[in-house]
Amino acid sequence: MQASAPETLLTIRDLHKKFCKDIRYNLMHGTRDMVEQAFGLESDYMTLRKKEFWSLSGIDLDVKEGDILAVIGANGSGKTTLMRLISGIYPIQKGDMNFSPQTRVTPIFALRSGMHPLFTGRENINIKGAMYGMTKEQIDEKMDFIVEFSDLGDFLDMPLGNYSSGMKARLAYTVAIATDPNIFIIDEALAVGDSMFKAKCFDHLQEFVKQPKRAVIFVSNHIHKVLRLANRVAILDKGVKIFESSDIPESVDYYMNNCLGRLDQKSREHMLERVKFYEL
């Protein structure tokens, strides 16, 4: 019997997001746009005004089941921008982005964010839980998974300003993955806690996305990291997805090499060297 396709839990089509490098202007054009809206007028979001620039530009992009797709860019590729367009945080005024029925996402950015130093640890799961949407009986249900999970045992029942910053993360991260999402975003978040704990945290996201409607995007330029995780890779540039494959050594030279375009055939190849002994 032949297997059926993996569903595709988000497609992607023709994402713009733009914003405005001076904030006398940005405070103009969007007191320009409010009065806009208030006569029922239309402007025009794709004509860039004095200041403006493209954060994104043209984004096709799909996330089926079983992804663990790393996205990848050097700074200012609009990686963030992309993540938190589709967590919802910022508005999509340009673009289309379809989500499969009942899809839930759960997305890492800033991971310690919302938590009280003296509260204890379990006092702050349940607030970090509520956070995300979790209600009182959800968080009890989960509770043993995060108390296994974080490896945190006594430290639970201590207030948290007693934690390490690695002992914190391990913490928010799996009050995270505990939300059970349907697509879970990583925001170069997967350097959290020690080397046991980062392994622990690989192999879950592996066993994680063979589970039925689930998949995992994660925004990382540690070039490990993304040969041992993904299973594909898109690459941005300047706010364009100039390549996506699922062949990951392919992608990552196609990377380290449009990261060093600028250099000479010599220069890049010794760059090219160096940064293979230190990532690799």
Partner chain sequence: MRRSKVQIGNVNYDYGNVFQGWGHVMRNLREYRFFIQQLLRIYLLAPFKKSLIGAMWLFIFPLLTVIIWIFLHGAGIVDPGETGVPYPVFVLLGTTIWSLFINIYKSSSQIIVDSGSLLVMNKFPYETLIVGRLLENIITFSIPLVINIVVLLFFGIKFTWLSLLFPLTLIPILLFGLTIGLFVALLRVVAVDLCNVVDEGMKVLMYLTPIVYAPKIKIGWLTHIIDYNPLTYLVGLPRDILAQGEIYEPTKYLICTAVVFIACPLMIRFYLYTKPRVLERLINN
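For the form predicted together with the partner chain instead of the form predicted on its own, what are the coordinates?
If you are looking for partners or other molecules, they are not here, because only the chain is given.
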């Protein structure tokens, strides 16, 4: 019997997002937009006003079940903006984003975000879980999993402010995965944490995407992690998707060559050698 094609969980077409690089113009454009919205007016989004730039321009992307999609690109290439648009944090003003019905998206952008240092780990499970839209009953149901997976033991009854970055990472990751998302977004959130826990997370992600209607999108510039974890790579450069492939080594080579493209031949070889030395 032939296996059915993986379902597309998310389709993005011609997605644009612009920002303003100057604080004063940012405020000026923001005030104007607010007034226009108050009167139901909409200016042409595709026209850049003074000091505005495209953070994302014409992005097309599909996320299918089983994907562990790495989104990579130099700093400022638009990765986090794209993740915030997928997560619904920023509104979509130009472009289409279609999710398959009942798709649940859970993003982790920063480990401490939404957690409170003065409350215990256990109290923060409730805070963060509730923020993801879980009810008390759903959190209680997942509590054993959270306690077991995070492996924080008695630390769960200590204030979060006393946790190390790695311990916060354990808690944040575990609560996020306990929401049982269809699309799990990890934006540089696993850069900290001890090697044991990272390995546990990576194993978990590999198993996670084997379930039906599950996919992971992770933003990372750690080449080694991309090579080990991803089964598809999308490369962004200045807000444009310049490459996409399931051939991970080829994608990484393309990314590094693109990053180093502005250098002359000698500097490029030297930098490539240094990057490989530290990253691989």
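Residue numbers count along the first chain shown, from 1. Please read these numbers as outputs of a predicted model, since none were measured by experiment. Each form is matched to the other, and the largest set of C-alpha atoms that superpose within 1.5 Å is called the rigid core.
Relative to the superposed core, Leu48 shifts its CA atom by less than 2 Å between the two forms.
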